[in-house]
Structure formats: C-alpha cells, structure tokens
Amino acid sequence: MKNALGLLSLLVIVAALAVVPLFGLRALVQDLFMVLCLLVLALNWNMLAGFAGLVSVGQQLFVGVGAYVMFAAAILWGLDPLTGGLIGGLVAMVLSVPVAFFVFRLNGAYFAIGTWAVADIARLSFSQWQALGGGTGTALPRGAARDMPGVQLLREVLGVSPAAAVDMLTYWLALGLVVAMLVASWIFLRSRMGLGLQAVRDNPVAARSVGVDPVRLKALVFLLTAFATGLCGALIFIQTGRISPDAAFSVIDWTAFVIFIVVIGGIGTLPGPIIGVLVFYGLQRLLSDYGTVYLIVLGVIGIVVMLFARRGLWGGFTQWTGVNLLPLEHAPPKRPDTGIRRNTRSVHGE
C-alpha cells in the first residue's frame, strides 16, 4: 500500500517534469537539466558511499572520461554525440576495472585519497591529448549536437529551433537516466545482492559469516556506478558543448557538490539524494546574487547535518513521521503457523 503511494507520487513528479520543456522556458529547462544530472551523480555516489561503504572522492574521473570519450567520438571518429556518450559510459566502466584493482587495496581514508589521486592523474593525462585541445580544451563541432538522432524529429513535431530541440532531448535523456537509476537502484537493493551489500555495510563480519562476498559485491557496484557516472558525464558535456580538463575532472562540481547533496538529503536512502538536490538548487537560486555565498551556506549545512542529524533530512523525516516512500526493507516473513503461536494470538483476542 505504502509502496503504491510512493510509486504513484514519483510517477506524478516524473510526468510533471517530462512536460516542462513543452512550455518553452529554455532557461528553466537548462537549469533543471543540470539538477537532474547532479541527481544522477548523487544517486550513484549514494550507492557507493551509502550502500557499498566506498567513500570515493574521485567520481569526477568517470564524469571526465565519459565526457572526453564522447568528444573524441564526435570530433575524431565522426560519430554522433549520443553514440559517443554510450561509448563514453562503456569506456568509463572498462577503466573502472584497473582503477578498482588499485583502490580496492586501500581502506577507508586511503581509499578516498587514492580515488582522488587517480582522478587527478586522469585530468593531467587528458590535458596532454592535443587533438582534443590539450589543457585548454575544445568545443563540439558546430552542428554535431544538432545531428543527434531525434533532434530533427523534435524540430518537425514541435516546430522549435535546433538549439531548443537539443536542450529538450538532453533534458529528457537526463530525466530518463534519473528514472532508470532510481528503478535500477531499487530493484538492485531489494535483490539478494543488494541485501548482501547492506548487510556488509551494517556488519561486515556477520555478513561474511553467512556467505556474503563483500569484495565481489563492492566491485560490482563500483563498475556499474562508473558506467552510469560516465554516461551522465557525457550527457552533461553534450549540453555544455565545451570541454576542458579542469571542467570535466572538477572535484568540486562532480564530487563535492554531489557529496553535500547526498549527505544533506540523507545518505543510505533512495529519496535522500532527491531531497538533497532540491535543497542545493533552492540555495543556488536563492543566493545567486551573492556570488559564492551559497557554497559557504552549503558547507555549513553539510557540517550541521553531520553534527546533529547524521541521517540527513530524509532520514530524519522518516524517523520522525514513520513515513517511508521507496522502502528498501522487505516485509517481515509471516509468522510460522504453529499451534502454539495461534494459541497465544487468540489470547490477545485476534
């Protein structure tokens, strides 16, 4: 029943978001595009840190690699950016294998610093790629984004300018990515593997004693989130149209913000990142006239949440009201049908 309610409200929200581009308002569409992309990154980081216990400070690695491979595909190999983005996601996933071999040898804080160092290595290496502009970066060729499949169709059906059609397409793709991430996370976390993962997070020794293999599960999550993060990175830079190593591998934009979003919203819950991204966007809009003040406020809120409400806004809300949309727990198994049980129940007038 509660599940149905949560599902319904999510469907309504998704449907409302889906029709936004039809009402024009390109600035709003571009804003929401970025919010949706940050949400995808946040859902991914939440899977890593909130469920798999992998506190990575290097997710910008996969954002940057996805974006750069997409640019390479579009500029050097003449593919359209969407195919390029898909290849970007795949390359990010392939790259995550050797990265995992390195960082999985490290624990806790070492893991965090290790991932960060690897991401910085990638940033510096990609700035050596002269064909893609080296350290200063490059722009997508004119018309590359307009040649993406679907753009022509949108232009004909809706009669909009090519740039607006590109915005719409990327926006819907981002929305689709959010929905896919949410559905995939929910199914995965309620599956046998997901339960194992949460068991490892809550008590590694006990989980291993019942046969859960933590390294295999964590590696799987690392691999899959690398893919989704790479896809999202490619999508972001299709919309931006320009790339540079510092922008593509920015630890602030693609990891720090994302961490704050997850923590403020509620780490280790599925709706948490959604709440977090709303708070982030709200702050950004509210304080947009005061330069970087919103970052200071964001940092302070993050600290306060860690000090006083470690489970974040959503975690606190759930605890306080008992309402839990998208619960990850399974219903407890039915009581065994023994005579003794039935007797005690009947005593209580059932």
Partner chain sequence: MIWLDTLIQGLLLGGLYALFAAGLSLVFGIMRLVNLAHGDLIVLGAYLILGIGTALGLNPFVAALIALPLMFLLGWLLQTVLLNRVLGDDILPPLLVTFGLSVVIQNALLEQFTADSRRLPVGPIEAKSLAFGSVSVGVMPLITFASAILVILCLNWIFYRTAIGRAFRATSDDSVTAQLMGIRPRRVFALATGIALVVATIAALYLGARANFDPSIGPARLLYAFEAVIIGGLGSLWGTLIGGLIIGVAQAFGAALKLEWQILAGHVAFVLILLVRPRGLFPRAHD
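How about the form predicted alone, since we already have the form predicted in complex with its partner chain?
Partners and other molecules have been left off, which leaves just the chain.
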C-alpha cells in the first residue's frame, strides 16, 4: 500500500511538471530546469554519501568533464550537443576509474579533501585547453543547440521559437533524468546489492564478515554516479550555451549547494533531496537579491538542521507521522516450513 501511494504521488508530480513548458513562462521553465538538474546532482550525491558512506566534495569534477567533453564534441568533432553530452557522461565514468583508484585509499575527511583536490586539478587542466577558450571559456557554435534532434519537431508541433524549443527539450530531458534516477535508485536500494551497500555504510567490518565486498560495491556506485553527474553537467551547459573552467568546476554551485539540499531534505532517504531542492529553490527566490546575506542564511539553516534535525526535514516528518512514500525497508526472510511439528510440552508433561 505504501509503495503504491509513493508511486502514485510520484506520477502526479511528474505529470504536473511535464506540462509546465506548455503553459508556463520561459523564465519559469528555465528556473525549474535548473532545479531539476540540482535534484539530479543531489540524488547522485545522496547515493554516494547517504547510502555508500562516500562523502565527496569533488562532484564538480564530473559536472565539468561532462560539460567540456560535450563542448569538444560540438566544436571540434561536429557532433550535436545531445550526442556530445552522452559521450561526456561516458568519459566522466571512465575518468572515475583512476580517480577511485586514488581516493579510495583515503578515508573520512581525507577522502573528501582528495576528491576536492582532484576536481581542482581538472579545473586547472581544462583552463589550458586553448581550443576550447582556455581560462576564459567558449560558447557553443551558433545554431548547434537548435540543430539537436527533437528541436525542429517541437517548433513545428507547438509553434514556438527555436530558443523556446531548446528550453523545452532540455527541460524534459532533465525531468526524465530525475525520474530515471529515482526509479533506478529505489530498485537498486531494495535489491540484495543495495542492502549490502547500506550494510557497508553502517559497518564495513560486519558487512565483510557476511560476504559483502565493500570496495566493489562502493566502486560501482562511484562509477554510476559519475556517469549520471557527467550527463547532468552536459545538459546544464547545453541550456546555458557557454562554458568556462570556473563555471564548470564550481565547488559552490555543483557541490556545496547540493550538499545543502541533501542535508536539509534528509540524507539517506530518497524523498529527502526532493524536499531539500524545494526549500533551496524557495530560499533562492526570496533571498537572491540580498547578495552574500543569501549565502549566510543558507549556512545558518544548514547548521540548525544538522544540530537539531539530523535526519533532515523528511526524516523528521517520517519519524513524527510514520508516513514514508518511498520506503527502503527489507522484509525479513520467512522461516522455511519443514513440515515437522515441534512438541511444545516439556519432558515432565507440563
């Protein structure tokens, strides 16, 4: 019953979001596109930190790599940005292999600092790529986004401008990525491998003693989240149309804000990032005109939640009401019926 309620709620929300580009203003579509992309990044970081115990502060590495490879594919190889974005995601996943080989030798704070250092090395390296503008960056070729598959069809069917059609296409792709992430995460976490991953997070020694390989599971999650993060990074900069090393590898935009979203919503839960991104978007709309005050308020709220509601808003709501729309609990295995009835009477006949 709970699973059906969660699925129905998800379908209603997705359906409502899917029709926004048909009736909403272009500014609203662009805002919600960025919210969806932040949600994708938050779901990936939550999978790493909340379920695998890998607190990374360098996820901007994969955002930047996915985006820069997409630009390279469009500018240097003549491919359309969507194909380039897919290649960018694959390159980010391949790059995560040597990165994992290095950072998996570190633990705790050293792991976090190690991922940040690797991301900053990548930022400095890409700033030397003169074919893509070096430190100042570059823009997509004129008309590249408008030539993507599906843009012309949207123009003909809906009668919108090329720019609006690009916004619609990227918005729906971001929404599809969110749904895919949620469904895949829920299925994975309820599987035997997902149970093993959470066991590794809680007690690696105990998990290893029952046959779970912590390194293999963590490496698998690290690779898959790198792929999804790279895809999302490419999608963000398709919509933006311009890239620079500082923007693509921004630790504030693609990691600090994402951590805030997950912590506020509820780390280690699937609905948590959804709640967190809604809170973040609301605060951004209310406080963005106040400059640095906006960042200070975000920091204070994050500290208060970590001190007094460590399970986040969704975790606190679930604990208070008992409602959990996307439960991850595993039912205990049933005892096999051997067909032998036990005699409950004692040897003394009592």
